[in-house]
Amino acid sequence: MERQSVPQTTIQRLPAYLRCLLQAQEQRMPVVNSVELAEMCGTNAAQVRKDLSYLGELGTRGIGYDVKALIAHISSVLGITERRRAAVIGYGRFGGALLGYSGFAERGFEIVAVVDADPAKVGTLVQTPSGEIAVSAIDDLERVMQEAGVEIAILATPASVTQGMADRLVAAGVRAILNLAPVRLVVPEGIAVRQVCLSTDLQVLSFHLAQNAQHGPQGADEQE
């Protein structure tokens, strides 16, 4: 299977897929057919036989897919099948909150190193779900990217940096980052990017709620 082949879209719905094939092996469900899927995901079943159809032949007409194997096929698809280590950029309110999420690990992602511009900070112990880790100073940057072989950096920087940051990392050599500043990155060609806006989402949620004041509460929930 050709990994390009596969429709970004389709790529975006494959975390949500996983998260309830987990759920279903957590229920003891050996085989889930696609409406199942599809409820528990909240889309729909055509979406879920199309999407899935990008990865092979992977379920039986008639009977629908096994849980362990699609979760193993999609773990290998997202390249979750080993361990991504990651950095947090940025050890404020936010970035802080983030090393304590332990959905990282259990995902498949370490981190192993947290940077940040505020001196008092550098030298701090803190903890991770995979153990202590000392804040680094931002002048060491490109230094600690190298030594802990970070591959994906996480910027939870003010967006006036944001930019700077992002053009070090990729200097650095790590070749994804998730943007949590409100800043549209410039990066090369062959550099992964994802942009995380929760104001963006706040507004869209207003809107909803605009609507339903309108016109009452249908397409409300009404997921892309």
Given for the second form:
There are 2 protein chains.
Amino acid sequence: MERQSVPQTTIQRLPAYLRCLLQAQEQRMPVVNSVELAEMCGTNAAQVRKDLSYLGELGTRGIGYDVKALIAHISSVLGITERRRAAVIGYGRFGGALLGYSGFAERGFEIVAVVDADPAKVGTLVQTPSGEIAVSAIDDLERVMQEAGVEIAILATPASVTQGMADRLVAAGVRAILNLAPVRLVVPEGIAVRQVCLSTDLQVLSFHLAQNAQHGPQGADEQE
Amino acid sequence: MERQSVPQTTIQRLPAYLRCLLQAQEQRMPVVNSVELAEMCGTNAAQVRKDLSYLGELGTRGIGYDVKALIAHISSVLGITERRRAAVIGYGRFGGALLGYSGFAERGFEIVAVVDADPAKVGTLVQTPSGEIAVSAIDDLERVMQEAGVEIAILATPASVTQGMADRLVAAGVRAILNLAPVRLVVPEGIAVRQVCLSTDLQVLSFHLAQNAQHGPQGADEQE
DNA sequence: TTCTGTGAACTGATTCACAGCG
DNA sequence: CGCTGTGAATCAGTTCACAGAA
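Show the other one: the form predicted in complex with the DNA, since we just had the form predicted on its own.
Below: every chain and molecule of the assembly, starting with the one above.
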């Protein structure tokens, strides 16, 4: 019944708002206004009001935003009122680190499957914050995704095999992919992909170092 | 002697151009034109030409861009003609994964120090793609940063101590920080910070799943 | 009076379309 | 001719400034 045109940039800020609101809740603040919320997450009040206004009329004039209600609303917009089921593809250094990470569970995600190509690893039991799971074989990828009801795949495979994995995941019905390998994925329309590339981020940082070195230490801050 | 107004967005795309150019070089292509380069990195030709034009007149009309020369130029703009020295703060699951990752070395970075608070870990030898290094104690943070000549710090510490670490790093002269902990860092003007938050990315993906579920499987692709 | 919600103005980035170099 | 480099047009996102709800 409502709009669908929430700007891309606003969506990317919603998780930050959510984090700050949870923090406010811990501090027993029943209400926050746009100035406080902006302060907490490092934006400005106009931005906060504009962003939240895309989601509906969520505030009370003269008062501010009800913390509990706003948390519920943003969670709903982000689609994390129910826990989302994710899988880690590639049980290597990064894959292993992800499985042990408790931050996912705290933010609405559960790792329900791990897949690896190495026969030596298949069958291994892995301890995750939300339980113990066994490593599955790559050959069973499609079956495992379907049986575990995986909605999001986290690709932590070697670069060379990553596109192939993505193709199989899409064919198996996975519609959202977080790619940690340093390759650009090509996927059909309608599949959501997010690329995380630490080397890219380091290179951007390096650019700023190069800039500041050149003409006096006054310079660029933050990203975005 | 030249401009300093390369748009933020262009800078963030330079690493991708670099990656594609290295790939072109491997395929023995001496020259690429804007259409080919756009194809390779998933943009459009106008974008490529505009981006590269901010760096100078690097192409040859009627021909395209010399791959070798363009690699050299972009590397120079990104400040990675010399190897940049980075440190990993926090030798936990993620820190460990980073140290074993060979992608950094391939893209102009060298991990020259690891620091951890756990006395049991201090002194441990860690094998990295570019050699063996010993874990240093957090108490020695300032000295280690200075002696190793660290330019970029990668924060992989528990959220609760991350801001404190950032403060000490800045005080120790580090001017660029890649933060993997899910907290917003507050740093003085002139310090470059990049935030990587996997949970945030998952939440954005979840938003897209929620959207598509609502009104028919036609939908959002890619990030940015 | 206090603070939200929102048009209007502005800023920055992308795309278009073409002049002009090799 | 083919392709770059670039002004001009467009589009998206941010900031301003204020009307009006509580």
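Heads up, when I say rigid core I mean the largest set of C-alphas that superpose within 1.5 Å between the two forms. Bear in mind that the values here come from a model prediction, so they are computed numbers and not experimental data. Residue numbers count along the first chain shown, from 1.
Core-aligned C-alpha movement of residue 208 between these two forms, 2 Å or more: Comparing the forms between these two forms, which are aligned on their rigid core, residue 208 does shift its C-alpha by 2 Å or more.
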